[in-house]
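First comes one chain, alone, set out as structure tokens in the form predicted on its own.
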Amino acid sequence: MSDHVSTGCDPLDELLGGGLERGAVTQVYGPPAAGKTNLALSAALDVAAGGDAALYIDTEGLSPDRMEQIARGRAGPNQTVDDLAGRLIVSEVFDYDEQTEAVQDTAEFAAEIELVVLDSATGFYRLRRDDDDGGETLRDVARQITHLLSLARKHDLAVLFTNQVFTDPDSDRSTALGGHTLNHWSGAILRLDRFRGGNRRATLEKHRAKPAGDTVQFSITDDGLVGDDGQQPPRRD
């Protein structure tokens, strides 16, 4: 078994030292429309195309059409979109309490899956932080991440969670929402940005085995993610 789970995009895998590390949590953050959900879907469907299962906790409202597009792009000649969809366990949640329950329920599937996606970890946090100044809710999000990390270590699976950006009014710099509280538990942190005609740039901000600062470029197509050379990973058999 590989030490990593592919994102479905070769340049991103190379940036991450092989892909999403097993036994660890990878955080992917960035502004709206940067490609966070597309990356998460790409990774989950690549797992499914390889014959394994993935759990996708959806707080954002997945587009079935987009999921079908990427599945069609990843399916091999002997596979159908339904084959891949049958290996993707989607847990759709509609509020913060349901998110908490879905994360806890991950333990029921952990022995059967290769990847857990939480997309996103902090969407509902934005709605709750005004009620409690964000402190307790943020600590609860951190507890969710540490729960997923413990499952990743125990079952040798990969965890990916997406996150949003926060702009510091004093420095006018944007950074990952939750700051050190969530970054501490992330083995790798990837920032996505959109620029020049819809192309994307991924910047490695933290990694357990590589220096931070490296970047790669990729694009989002109907079939998924492609590197700046326009090449997609080979389809599965």
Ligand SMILES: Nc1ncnc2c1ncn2[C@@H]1O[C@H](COP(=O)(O)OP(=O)(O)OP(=O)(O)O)[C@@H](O)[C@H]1O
Second form
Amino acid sequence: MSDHVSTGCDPLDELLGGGLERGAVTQVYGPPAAGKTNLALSAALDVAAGGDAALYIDTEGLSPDRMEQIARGRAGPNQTVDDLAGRLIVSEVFDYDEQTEAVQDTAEFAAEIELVVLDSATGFYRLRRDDDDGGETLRDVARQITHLLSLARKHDLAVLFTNQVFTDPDSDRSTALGGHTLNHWSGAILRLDRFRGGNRRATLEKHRAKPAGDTVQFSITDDGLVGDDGQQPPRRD
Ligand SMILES: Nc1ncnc2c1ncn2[C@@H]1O[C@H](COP(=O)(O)OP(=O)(O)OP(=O)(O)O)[C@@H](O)[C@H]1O
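What would you give as the form predicted together with this ligand, now that the form predicted on its own is on the page?
Full complex below, order starting with the chain above.
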């Protein structure tokens, strides 16, 4: 078994030293429409195309149409979209308490899945942090991430969580919500940015085995994510 779970996009896998590392948590953050959900879906459906299962905790309202499009892009010639969708356990959550519960319940599936996606870890935190100044809720999100990390270690899973940005008034730069607390538990951190014309850039900000700062360019297409050389990711047999 590979040490990594593919993102479904070769250049992103290379940037990450092979993909999403098993036994660790990968954080993908960036501004709205940067491509975080597309990347998460691409990885989950790639797992499904490989014949394995993935758990997808969705706090944002996944588009079934988009899921179907990417599944079509990942499916091999002998696979249907339904084959892939059938290996995706989607847990839809509608508020913060449901998110907490869904993360807790991941333990029930851990033995039968290869990847857990939490998209997004901080959408509801963002709504709550004005009420409690972020303190308690942030500690709670961190507990969710450490719970997923312990499952990742125990069951050799990959975990991907997405995270949003806020603009730091001191530096005027957008940074990841949750700061050091969430970054500490992330074995790898990937920042996504979107540019005019739809081009996107992924920047490796933290990695166990690679220097930070490397980047790749990619685009979002009907099939999912493609590197800027325009090559489609290889389909499964
Ligand atoms: N079929 C497609 N072809 C090209 N681009 C697409 C396609 N489908 C979606 N997109 C692009 O993906 C963007 C949405 O990306 P995604 O949902 O992954 O962003 P995100 O980073 O998760 O954003 P948010 O933080 O708002 O959830 C759209 O704005 C659009 O630009």
